[in-house]
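Taking the form predicted on its own, here's one chain by itself in structure tokens.
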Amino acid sequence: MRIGYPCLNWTLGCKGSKTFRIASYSDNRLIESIENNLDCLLKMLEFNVRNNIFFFRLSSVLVPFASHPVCKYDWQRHFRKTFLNIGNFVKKNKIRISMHPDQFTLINSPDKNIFNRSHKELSYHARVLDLMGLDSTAKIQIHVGGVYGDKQKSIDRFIYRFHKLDNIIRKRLVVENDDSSYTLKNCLSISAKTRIPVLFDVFHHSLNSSGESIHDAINVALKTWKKKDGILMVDYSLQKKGARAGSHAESINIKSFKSFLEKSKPYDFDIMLEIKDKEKSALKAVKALRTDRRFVKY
């Protein structure tokens, strides 16, 4: 069991997401902003290691408009060497990798120009995993996407849609439960159809389910995980208070997080904590988990 955190750390001085207006584009501003990217990735993962955080999703704007029709220039031969040397870190100290597109990324979607930018997108975030010479443990997540009308054909069109992905792709991709839309049964039944794995959200299951409890829906989703794909992973958080449902909180409750461990056992899984205070949540989760036999402890 590895504890994670998304894409920021706000203790260190630097920010692994810098980006510009697309109307300020250049080739020199992409490089700039890259190199910052990729030099603040670098600290942030040395950083976790120091704490015994063994999982990160890498931010998606590592590249900058990198999906845009834009960017023309060849930023994978550029930084070729900078991408293996982290992809060397990530395996050297045995650190699980994950990203997850933004909301605009739909492959189900009934429009075909939005399927085509989402695949670019996609085909973006497989060639950065790709380029770190990461197997296919490190994973890209997405949702199944909208319902436009019809859940079941939107569900058909998202299976019809995989399929239609590369290869690059499919080796990484898996799929989420959402708040609304897609319950963990949802996913379930496309993982039949698909082979693809259901990431489980804990945050979304206690908001849009089937019923299931905690232990019986990591039970279902585990299985969807071969040798190949690493152990589960499952997404992490709580409520906000008094914001509208659906708001992730501030930082983790740890004995809610305690509460949540107990009903996950045995199952060994890695934990993403979409938490706002990001490194600093995840570092009361892994003092918190000290004691259990499933955490790693490098």
Second form
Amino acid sequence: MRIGYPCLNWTLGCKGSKTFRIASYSDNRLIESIENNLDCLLKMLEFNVRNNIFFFRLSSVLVPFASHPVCKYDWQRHFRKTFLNIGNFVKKNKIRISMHPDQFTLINSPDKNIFNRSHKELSYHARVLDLMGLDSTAKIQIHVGGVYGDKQKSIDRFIYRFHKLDNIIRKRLVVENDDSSYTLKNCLSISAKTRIPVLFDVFHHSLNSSGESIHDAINVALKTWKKKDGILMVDYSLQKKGARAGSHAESINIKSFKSFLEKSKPYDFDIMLEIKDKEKSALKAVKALRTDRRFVKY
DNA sequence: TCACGTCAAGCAGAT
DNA sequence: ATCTGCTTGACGTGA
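Right, and the form predicted together with the DNA of this protein, after the form predicted on its own?
Now the complete complex, all chains and molecules, led by this one.
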């Protein structure tokens, strides 16, 4: 079981997701940003290893505008060695990596242009992981997408479109239950036809599910991950007090985290903490795992 | 130096 | 009809 957090580290003095406005695009600006982001990424990974954090989500703006027509620069060639170097660090330390393209990446959109743009965006994500030389346990997670007034049709469109994607994407793509439209059960139905692993989001499941217990949900999600996929990835978050349902809390609550771990026994998986204070909560979670005798076997 | 309007892009649900 | 949240806040103009 690894603990992770997404994209950003507040302790370090660097930002690994520096971008800029498209209006001020220039190749130099792009190179500068990528340089900064990769440099900071390595620093974050080194911080993580020092602190027993072995799961990390890469920012999607590592290469700003990578899939946009405005970007014509061959950044892959320019940064080939840097990517490889980071990849080697990742492999040496057995770090698990994930990426999560944003809400505009919709492969089940009825609009073909949106699909085409999403395809390009996914290619970019896959190429980043390929450039690092990572195997297919490094994943790209997306949601099913929109409902467009007909859920079953939209699920079928997802499946159809999945088969149109390049192999470098298909081998890394995993689908995640969301908080309002597609439940774990819906994702499993997609998995049955595509063999896409299902990433289980605990928080979304609490807001939108068919009522499966955490134990049962993990049990079924876990079976969709084959050896080449690595172990199940789980997104974990909790409700922010006083805010509307679905907003993410500022900080982890170790008591409820431990209660989740209890409910998830005896399964092993990697946990991504989608919590606002990032590494701070990850450090607490790692400590909880390492000091509580109920969980030391992980 | 700081405040704050806006940022490439889509969708759903809340207000 | 308009706003908010989501991947992740943060860019950058104007004062």
